[in-house]
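The form predicted on its own is given below as one chain in structure tokens.
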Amino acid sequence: MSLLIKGGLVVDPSTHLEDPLDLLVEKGKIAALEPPGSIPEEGRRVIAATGLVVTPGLIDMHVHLREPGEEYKETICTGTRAAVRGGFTAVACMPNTKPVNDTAAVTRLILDQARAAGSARVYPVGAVSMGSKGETLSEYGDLKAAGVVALSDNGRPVSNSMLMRRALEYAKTFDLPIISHCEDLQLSADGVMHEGQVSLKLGLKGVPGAAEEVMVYRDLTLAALTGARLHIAHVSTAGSVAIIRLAKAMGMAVTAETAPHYFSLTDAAVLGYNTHAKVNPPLRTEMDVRSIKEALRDGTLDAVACDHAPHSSLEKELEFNAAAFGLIGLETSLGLTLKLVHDGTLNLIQAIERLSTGPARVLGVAGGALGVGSPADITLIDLNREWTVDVGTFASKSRNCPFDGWTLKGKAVMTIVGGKVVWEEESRG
């Protein structure tokens, strides 16, 4: 059945369009962008979008799907569940499963079971190294053949400077980008958040910005080195910010990315010793914030991600230096923000672009436009519904999110894949 979504203002940062159009889908495809009242309705299910807005498909280029091996934190189906719910056609899931994305038999496995979850699309990152162990790289050939549009040792750095320069190199042929997790691991040690007077208040070892500051320097100098292409991910503090934006100055072809707890708390939220607000790397400064903040404003940062990792109460309901590092974020990326465009740090364009064409473009995938003969991958937004994060609500298996009780305003309330309503408010159904 064709689709014609009447009355809404589209948003396509593509072309830089923000305006009031009616969109027909058809054959999964979008076929037509008109003036308002301009496309017959008859044999087309219509979908009424007066007050709200139509973007392209939100992508979310860092997540953590767990399967295989840790079905029990998240499997494919119920994040991708989660995905859909947040507004998100499509995630990149990092390679961090048990065993490890380094072969093309684990990306199959992944596909097929994206395939089956019949939700959001799935784009598979896979492993620089061998068991992400940093010794020896993956076939990136194979790898690429089987369907992973990039590669990372999410969760491990790639420490070793010659073994990167070589990653990087391989890659470039196959035309992947690398994508980094930039942390100094003799700066981190042991530490659980950052370095600073909340960690000396409360007793806990810090992690210094510096460690990864360092790290975004090397990998942006065997970038420059090796004319490939870097993309760094979830970025956190003002010096990286410093350093990339630089590097982009230079005309360096980089990328980068930060999370939306990057933007929306700092190291107080480890108050109390809240265990949701463990991650890595870790919540940082006031300053920091307001830094990533000036980066996603001027496109120093091409792109929010998530960084979905769920856990189950056995990894985070554990005394601070023991608990898990990690957060789900699936469900609330969008609603954080667009918190951005309400306080004018963001517009409505640059929010989107953030969102959707930014990662379409990192990674090289379809999506992220709403041309005609694109993919009708698409996200309706309502700008002014506030809503409060009830997290007992959520698809996700995991419960381990920070702003569990937050009002939030602005919530995707229906999503498009390939032509398709794989989620919509019950309130709408």
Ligand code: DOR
Contents of the next structure:
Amino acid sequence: MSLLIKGGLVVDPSTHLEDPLDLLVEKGKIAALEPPGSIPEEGRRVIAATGLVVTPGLIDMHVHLREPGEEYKETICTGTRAAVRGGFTAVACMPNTKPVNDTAAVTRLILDQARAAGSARVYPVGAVSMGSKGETLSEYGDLKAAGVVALSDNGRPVSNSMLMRRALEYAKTFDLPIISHCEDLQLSADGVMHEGQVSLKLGLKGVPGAAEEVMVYRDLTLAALTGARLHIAHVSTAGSVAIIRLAKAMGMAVTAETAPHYFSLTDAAVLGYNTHAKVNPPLRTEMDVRSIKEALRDGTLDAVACDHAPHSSLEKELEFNAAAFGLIGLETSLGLTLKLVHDGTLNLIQAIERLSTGPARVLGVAGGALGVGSPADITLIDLNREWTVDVGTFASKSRNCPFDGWTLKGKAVMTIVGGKVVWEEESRG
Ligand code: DOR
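Now that you have shown the form predicted on its own, what about the form predicted in complex with the ligand?
Now the full complex is given, and it begins with the chain already shown.
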């Protein structure tokens, strides 16, 4: 059935559009965008969008879906349901599953499960090295043919600089970006949080910002050497921002993302030994937060990606040193990013750009735009809706969220993938 989305404010960062328009969806595609009231209603499902913002479907380019292998934490079905509830029409899933996504067979399994789940689109990310062990490169041609959109050993760095050089060269021949988890393992050692005043107070071993920054710098120099596409994952420090900003000013083809927790929390969230605030890279300082917000504003950071990392209570209800790194974010990412709109850091176009158009561009996938003829991946957002985060209501299987109980302003109320309404708030009937 065709859908007529009526009376909303249509925001499309790809064309700098921010106008009240009616939007017609037919046969899974955007069929028309016209002035309010000019598209006939007959024979169509009319979706009243007055007071809502209509945006290209949000895309999270960095999530962990845990399938295959750790389905007790998340499955492709529950993870994509969490995605659409959070307003995301597509996610890119990292390869640190069990087994690692280093072969076409695993990639195909992920895509089959995503098809069966039938909610958000899933773009698999293949491993840079076999088993993400940092020893032998995986077969990028096979992985690309099976459907991966990027390569990463996320969860751990590619420590060997020669292997990283070869990976960049090899990935370039297939026009695949490498998503780099920047961490010098000798510097991060057995650190469990940011190295600073708070780690000192808590008596916990710290990870200095330099553990990330030296690898950002290394990877930028290797990207310059090879001319390959490099994307820096989960940027957490002011120093990384400064290096990436300089590389971009020099014209390098580098892109980068941050996660909402790096602009919403500081290392103070760890006080009380809160394992939900244990994440890698760690939460940093006020100064880093300020710098990350500025980098989202000026475009040094291309994407907000939540690094949704589900873990069960078995891995989190432990002594801080023993707990797993990671927190879930798909159902809070939009609300936390919209805080930056409400506090004047970003305008609405910039926020939607970082949540949709930017990641589509980085990954080279469809979406991120509302042009006539493009796939009808659309998110309807109520910018002014105040709501309280309640992990008990999450579609995700896991509960490791440090934002439980927070009041956020702004929420997705309907998510449409390929012209099909895959999630809508109950109150919309
Ligand atoms: O905190 C994290 N958790 N950081 C990562 O890089 C990996 C992730 C996970 O897979 O749990």
